[in-house]
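Read the single chain below, which is given as structure tokens and is the form predicted on its own.
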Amino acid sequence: MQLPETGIPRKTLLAEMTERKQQDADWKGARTFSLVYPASDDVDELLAEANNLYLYENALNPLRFPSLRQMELDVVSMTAGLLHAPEGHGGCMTSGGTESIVMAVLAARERAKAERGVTNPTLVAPYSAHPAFAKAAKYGGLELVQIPLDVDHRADLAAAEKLIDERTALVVGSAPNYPFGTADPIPELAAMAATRGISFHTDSCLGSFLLPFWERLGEPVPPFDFRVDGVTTMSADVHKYGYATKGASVVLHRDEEHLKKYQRFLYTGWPGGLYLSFAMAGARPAAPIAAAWAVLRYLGETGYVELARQIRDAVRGFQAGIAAIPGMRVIGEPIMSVFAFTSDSVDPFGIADRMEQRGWCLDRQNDPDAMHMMVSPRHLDVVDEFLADLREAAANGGESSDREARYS
């Protein structure tokens, strides 16, 4: 495609976009289990209004757009409160979990260099940790050292003890991890790091805006946040179970001085004046900040608890139905709404193919081969329909027609 010589009419463009959009996954119909986290129609309407109100602003300069700066501070503060950050904490918003993780890794690298003289750092993270840690290690010049998983699909503590050494700049645990929805042993890993003066990061991009309300429902939640001694940073995605539109995450530091000393970028060595940023981006879209601020205050604690209740009920329905299908099982012990399941008698990728033919978008993963689900409130309405199709797909058996092509 080349730039058109003359402009194309608005109606023509919108019609073409609408036609193309028909190829996309049907998240509004609760047919997808990742990428989009719909809460309700009224939340969608609020998000659209908040986004439109701040569609053109630039969050780079708080002097020109002080309302955005205050909204960012408010979002960080509300997130910190949910995660029991102590007095003196610090944080900022980023574009997503990957950027939050990259900034936490870079801050840990700088701290290790300044406080312990580490010049050839390693990043010690579980095999199940998000690929953003591998990306951060590559970008930041750290060696990624992976902790193997135990039989429960959690970081193996005995192995971790041997891998953490004087080169380690950061130790990582997930609550929960993406592949299995299990939580690593955060208190034990954080203690290993703390006794050596090493930073520890809890990756709770998935859990930060659901686990606090899961706990309020009386469900068991393992220790994962700043109540755990030794946790120095956390990542929390508002655009997942916070239900904001995409582009809204928070990275938190237990100590604001670490945020300022090891994460903040301050530059004056050019003619353009002071340049200051806390994360990777310079110019930043304002809409995700506004949407995050709006939805957090719109839902409040009671709203989030109710959405958590809907998710919990849906998860119970899905998992009970999966367990009732011969040969099928949930992998490990997931702590909330994210889990993988497989079949010991039928190729799981073949089942996923047949489910996709029925309009269900199930992610696939390996080690072991499995299907993956991330449950949102709207899925409560489709539990029975989904399980009926899953029973039929599993009963048909057979191999996947193209394993490599269908793997996601």
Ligand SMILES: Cc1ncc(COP(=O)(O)O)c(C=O)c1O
Given for the second form:
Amino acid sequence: MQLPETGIPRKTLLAEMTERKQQDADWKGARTFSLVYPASDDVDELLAEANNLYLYENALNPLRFPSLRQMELDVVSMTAGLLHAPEGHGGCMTSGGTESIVMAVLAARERAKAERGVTNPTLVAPYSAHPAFAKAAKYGGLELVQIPLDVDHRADLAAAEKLIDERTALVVGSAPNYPFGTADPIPELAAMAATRGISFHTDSCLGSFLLPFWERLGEPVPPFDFRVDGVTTMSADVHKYGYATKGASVVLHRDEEHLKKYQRFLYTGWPGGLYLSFAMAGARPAAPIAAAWAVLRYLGETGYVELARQIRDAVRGFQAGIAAIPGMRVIGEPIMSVFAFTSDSVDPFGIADRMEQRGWCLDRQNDPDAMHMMVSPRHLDVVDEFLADLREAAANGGESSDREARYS
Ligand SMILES: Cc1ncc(COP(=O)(O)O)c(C=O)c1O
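The form predicted together with the named molecule is what I want next, because the block you gave corresponds to the form predicted on its own; please supply it.
And the full complex, kicking off with our chain again.
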């Protein structure tokens, strides 16, 4: 496309965009299971208004926009409270889980260099850890060392013990991980790191805004947050189960000094004046900060518990229905609302294809071949319809016609 010679009227453009959007995933109808985390219509309306109020501001310079600065501090503080960060913690908002993870990895690299003289650092992370860690290792010049998984699809502790050494800058565990929704043994991994003076990161991008409320519902939640000794940093995505619109995550440090010494970027070596920033972005959109602040305060604890209850009930329905289909099973023991399931008798990708023909977007994954679900509150309304289609797909599904192309 070339820039049009003359401008196109607003009405025409909006009509074109609405038309183009018809091709996109139907997340409002609860037919997708990843990428969007819808809560309810009233939350959607609030998010639109909060975004609109801060469309133009720039969060790069907090002195110019003190209201934004305070909102960021408030979001960090609310998140730190949920995750039991102790007095003296520090943190900032980023554009998403990946940026939070990249910052935690880079800060750990700097700390390992400053405190232990590590110049050829490794990043030790479970095989199931999010690709953001591989990305951070690539950009940050660390070698990624993967901990194999045990039979329960959690990081294998005996293997981890052998892989952590004097070069290790950061050890990672997820609560939960994306592929299986299982939690790594965080206390044991964090202890292995702490005894050697190594940083430990809990990736709870998915879990931070659901596990605390899962716990309030009386569901079992394994130790994963700052109550675990040795956890030095955490990533928490408000734009996942916090229900904020995209572009909102928090990276937290147990010790604010680490944030200041190893993450903060302060620069005066140019004529443009003092430049200060805490993460990758320079100019930063204000709307995601405002939306995150608004939705956290709009829902409050009781709102999040109620949404967690809806998710829990939907998960129970989905998982019981899956287990009742001959040959089909959930993989491992997922700790909340994210899980993979497969079939031992029918090609799982063939089932996913058939489900897609009926409008259900199920992600596919491998090792083992499986379908993937991330359940959000709106899915409670579609459990029966989904399971009826799944039973039909399992009974009539065959080989996936184009495995490679369908793989996502
Ligand atoms: C466990 C986990 N960590 C990190 C991320 C990365 O988050 P983002 O996509 O916001 O960068 C994801 C994304 O799904 C995730 O599931």
